[in-house]
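Consider the single chain below, provided in structure tokens and representing the form predicted on its own.
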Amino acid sequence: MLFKGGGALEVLAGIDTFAFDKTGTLTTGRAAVTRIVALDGDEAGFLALLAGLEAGSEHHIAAAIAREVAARGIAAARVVDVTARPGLGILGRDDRGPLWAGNSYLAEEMGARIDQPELRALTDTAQTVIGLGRGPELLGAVCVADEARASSAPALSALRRGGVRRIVMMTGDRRPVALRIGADLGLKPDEIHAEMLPQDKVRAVGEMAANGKVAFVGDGVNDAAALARADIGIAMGAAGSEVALQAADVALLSEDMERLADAHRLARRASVVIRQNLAFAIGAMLMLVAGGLFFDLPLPLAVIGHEGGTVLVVLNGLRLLSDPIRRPKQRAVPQPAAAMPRNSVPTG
């Protein structure tokens, strides 16, 4: 955990609500393409267009599509003028005209519908559905599946045991997808917020902040505003985008989510020690001042009392070094910091 100053550590100790982004935070972020429906029957051509549009993105869904076309030996089509629509999808242009890829919100904005009868096999699943189209014409869609991190469920349980009053998951994904992941993490349906745009996350964090201190944990461009709005923003440093790291107060440099629960517990212990030290230091000074004013307190005793109190405060603080930190079974391999993303894709 990298804290950008002592203030972030103190705020973390007082957090009673944690809000988590789903994709790449509570999930592995290594999604896989599970189903493909090309409405014209040409899967290779459909995937080439989709891969070309997503080529400039660092989103986990774009990476899944890139792995799929690489495994099939398909060359990505040439797409230019690529523009991200945070929380919605991505726009671009090939030699035949404008293209778009994204979720149902972007499809609706373009005058298309992902929930067509031909795509019922995709939309009825609890997986992420990404459509590709030209204006109002839908060319097809793919299903992408992600799984919860192995450390996410234990981390959420540890946070609850540590006194966190409320834990919620926020995602731009469809609700069936969110419910599937949430069930794996032990979250209740009312703790799962799905089909959220970036501005929805910011508004939800603001509403929760009215009832207590809120921490938001995310990794993508879509999460940057929510990270900045929360009382403390925590970015997934190993896989997070640079803009998320800049907006956050804390970076989780390991992909082990249980380290977050460890940091929260240590922050609470540090807060207790700080209060103990303040109370002891102020009490000692009051005793010394009273002794000097109303009693014949020898100077050597006053010096010993003052310096001894300082030593005791330091020793009390050093007790934090003996905290039994849970050691990971396998040392995490450090990852390089993400470059500034040029684009972002739909859900997260």
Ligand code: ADP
Given for the second form:
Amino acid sequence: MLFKGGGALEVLAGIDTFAFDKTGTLTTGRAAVTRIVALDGDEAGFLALLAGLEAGSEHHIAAAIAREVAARGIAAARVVDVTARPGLGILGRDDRGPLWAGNSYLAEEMGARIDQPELRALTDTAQTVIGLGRGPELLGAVCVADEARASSAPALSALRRGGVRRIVMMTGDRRPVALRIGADLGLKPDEIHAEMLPQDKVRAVGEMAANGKVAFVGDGVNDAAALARADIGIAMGAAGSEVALQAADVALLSEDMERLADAHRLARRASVVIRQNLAFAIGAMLMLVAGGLFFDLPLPLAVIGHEGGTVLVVLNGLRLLSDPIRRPKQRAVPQPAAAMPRNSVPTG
Ligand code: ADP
Ligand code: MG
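For comparison with the form predicted on its own, provide the form predicted together with the named molecule.
Full assembly next; the chain just shown is listed first.
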């Protein structure tokens, strides 16, 4: 975890609500294309066009499509004037005219529909459905599926155990996808917010910030504004975008979500130690002053009291170094037995 200053560590200790982005944050972001329906039957031509358009996007969906066409050995079509519609999809133009690719909201805006009977096999799944169209004419659609990170569910339970009152997931994706991933993570339906545009995420963070401190954890793809709006923005540093690192106060430099729970626990311990030290130092000062003024405290004793107090404060602070945060080195060792306790040192 990279903290941009000690202030972020203190704020992290007092967080009431953790709001998570879904795609690329709670999920791996390494999505795969699972189904393809080209309405004219020409799957290769359809994928070439879709890949040409998505080549201009930094979204996880675009990367999934690029991997699919590369695996099939299809060359992407030439698409120009590409512009992103954050939270909706992408627009562009080829030599036959304007094109779009995106979700049902973007389709609706273009006068097309994704929920047609030919696409029932796609829309009935709990996967992300991306339509490709030319104005009001839908050319086809693909399903893209992504899975929760293995470390996400344990991280969420550790945060709850650590005293976080509320955890929510926010996504621009379809509700069935959000509910499936949320269920995998042990989230209740009222903790899952789907079909949100980037500005909806900012508004929701603002509303939650009215009842306590809010942390937003995101990868910066369509959520940099929410990262900046929250009391503390936590960026997925390794998996996230450049803009996320700029907007955030904390960056998670590993893909391991449990590091976030570790950092939260360390922040809470640090805040307890800070309070203990302040109380102790002020108490010791008052005693020494009272001793000096009213009880003829000998100077050597006063010096020992003053310097000794400083040493105790430092020693109390050093207790934080004993925090049993799992070291990356230790984690790199393959753990053969599932029953092995978390912090044990592998032998043999
Ligand atoms: P999340 O909140 O889950 O991270 P986003 O806000 O990034 O999701 O995107 C929301 C939805 O917008 C996606 O599920 C997808 O339907 C659509 N979308 C966004 N970018 C693209 C793109 N480049 N191509 C197609 N669809 C996109
Ligand atoms: Mg995202």
